[in-house]
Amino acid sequence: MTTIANVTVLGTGVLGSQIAFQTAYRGFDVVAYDINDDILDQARARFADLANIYTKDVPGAADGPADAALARIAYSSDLAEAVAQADLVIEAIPELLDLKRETYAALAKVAPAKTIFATNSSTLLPSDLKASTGRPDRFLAMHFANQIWRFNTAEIMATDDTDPAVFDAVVEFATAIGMVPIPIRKEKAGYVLNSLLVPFLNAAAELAAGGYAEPKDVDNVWRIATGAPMGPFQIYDVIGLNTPYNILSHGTPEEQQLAAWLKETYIDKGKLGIATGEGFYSYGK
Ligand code: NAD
């Protein structure tokens, strides 16, 4: 049983729209906040698309529940108005440190004292942001995966300052919106998922770029020997090659060589993964 009833989501882009819709779908009143009314019009279209996706992909969503979720979402480009009733604010604005800090400083001035703040940041630690929240005891990270209706983890990561009762309240909330909460009690860049996935994908790239084994054979070994449904290069194609490329190109000299290999062999040829019809595999689009 969660004590959280009213939720405001800051940012209505890829992840913010999904978080807001999933929260509304599970019966919460949601305010979707973004910086201006034009972007909120785009948000309305995103939510309508999500309602269609849920209708097709989520059992029980058709004939009412997806439309009911749309009706539970209110829209605002006025920060004070958007958070006036909020028990929880989930921030999903661009991954820019200064922008996030400025936004938390503005939020701190207008949000009620009771409001919990949660960042969906993928790469920043909550400690990078906590000073600007004005309430480090009521602040933590809650990290969702893209396509949250299918990939329903919520990695919940505290700082040393987070009140354990706030942590528990957010774990309960995550469960209430249909996520599997993954508690992370010490800060870790990459949370659990990317702490495992990034080295795994890098190791696979080393094998293929070094000429040890073809990507399809690396995948075959992984699938057959571990029973996993997908090999690392299938995962690259799902994620899209640009994101791993960006991570590798900021890494060690060896990682930068892997980035160059990805770029020259695949990205420069338009092979970006499933989204472009071809990556390590061809998808016949
Ligand atoms: P996005 O660019 O799709 O959307 C960002 C939204 O924030 C836009 O609608 C933009 O108008 C809005 N915005 C910009 N400045 C704002 C402000 N000051 N206040 C309120 N809204 C503002 O970005 P995204 O991919 O949804 O990523 C958002 C956050 O979620 C990032 O921290 C990212 O690390 C994280 N995240 C993304 C993914 C993913 O797969 N895209 C997965 C997990 C976490």
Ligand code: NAD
Second form
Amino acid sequence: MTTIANVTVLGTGVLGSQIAFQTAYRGFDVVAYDINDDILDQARARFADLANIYTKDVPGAADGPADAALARIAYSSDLAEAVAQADLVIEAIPELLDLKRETYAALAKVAPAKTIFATNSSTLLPSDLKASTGRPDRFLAMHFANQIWRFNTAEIMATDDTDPAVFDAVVEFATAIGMVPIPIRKEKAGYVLNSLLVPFLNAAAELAAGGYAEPKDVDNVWRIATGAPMGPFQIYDVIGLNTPYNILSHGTPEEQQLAAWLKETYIDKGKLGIATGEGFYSYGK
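What would the structure be for the form predicted on its own, rather than the form predicted in complex with nicotinamide-adenine-dinucleotide (NAD)?
Left out here are the partners and the other molecules; the chain alone remains.
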């Protein structure tokens, strides 16, 4: 049985909201933190949408647990207040190294000594961040996949400083919220999932940005030839284009060119993926 009871999620974007809602759905008290009340109002609407999705897609959710989850989520734009009772803080803010370091430095000043910190960073190594946490022995990575209620993995990766008991506690917590924990024994940028997924998505972007094939045709050939349920550009839309853009914009010159293509062709036009109703595809919102 997990020793973690109170959880704070920093960041209420697409994945942060999913992590918070799934945690509350499995019976934990959750505080959703973001930087201002306007963003938290958007989060409330996002949580309501998730309750509807769970009611339709998750067996048993229509009998009340989805609505009960909403009641377990509190909201705060005050960092000290948000983490005052936290046994675990899961950070799910944008994939920007300096921003994450600044956030952990602020968090270290106000979180109780007992609190475990976990980053949901999709590509950064936890050792890139541990010095900012003030508690490297109680810090690790815990990476979730988008559409958490369907693709329920939690990749858990320690640094050389992480207390093994903390690692084990987070593995137990992942199981308690309905995830399949994937322990990663050595630090690896991209973990398991993104070590496979990011090169795949980049290759697809190169084909479209280079004018070789349209996104829908790239998706068609992948689905038909492999039997996969989604093509790479459908996956981009599920993830949301901002995260791939942030990753690419800090990469090689070639990757920065792909970032510029994403920004100019899609992001600047408000086409960010399913969350905004349009990305590479239109979703009729």
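Throughout, rigid core stands for the largest set of C-alpha atoms superposing within 1.5 Å between the two forms. These figures come from a predicted structure and were not determined experimentally. Positions refer to the first chain, counted from 1.
A movement of the C-alpha atom of E254 reaching 2 angstroms or beyond is seen between the two forms when the two forms are aligned on their rigid core.
In a rigid-core overlay of the protein, K56 has its C-alpha displaced by under 2 Å between the two forms. Domain motion between the two forms: the smaller of two rigid parts turns 26° against the larger, based on C-alpha superpositions.
The two forms line up on their rigid core, and A208 then has its Cα shifted by 11.7 Å between the two forms.
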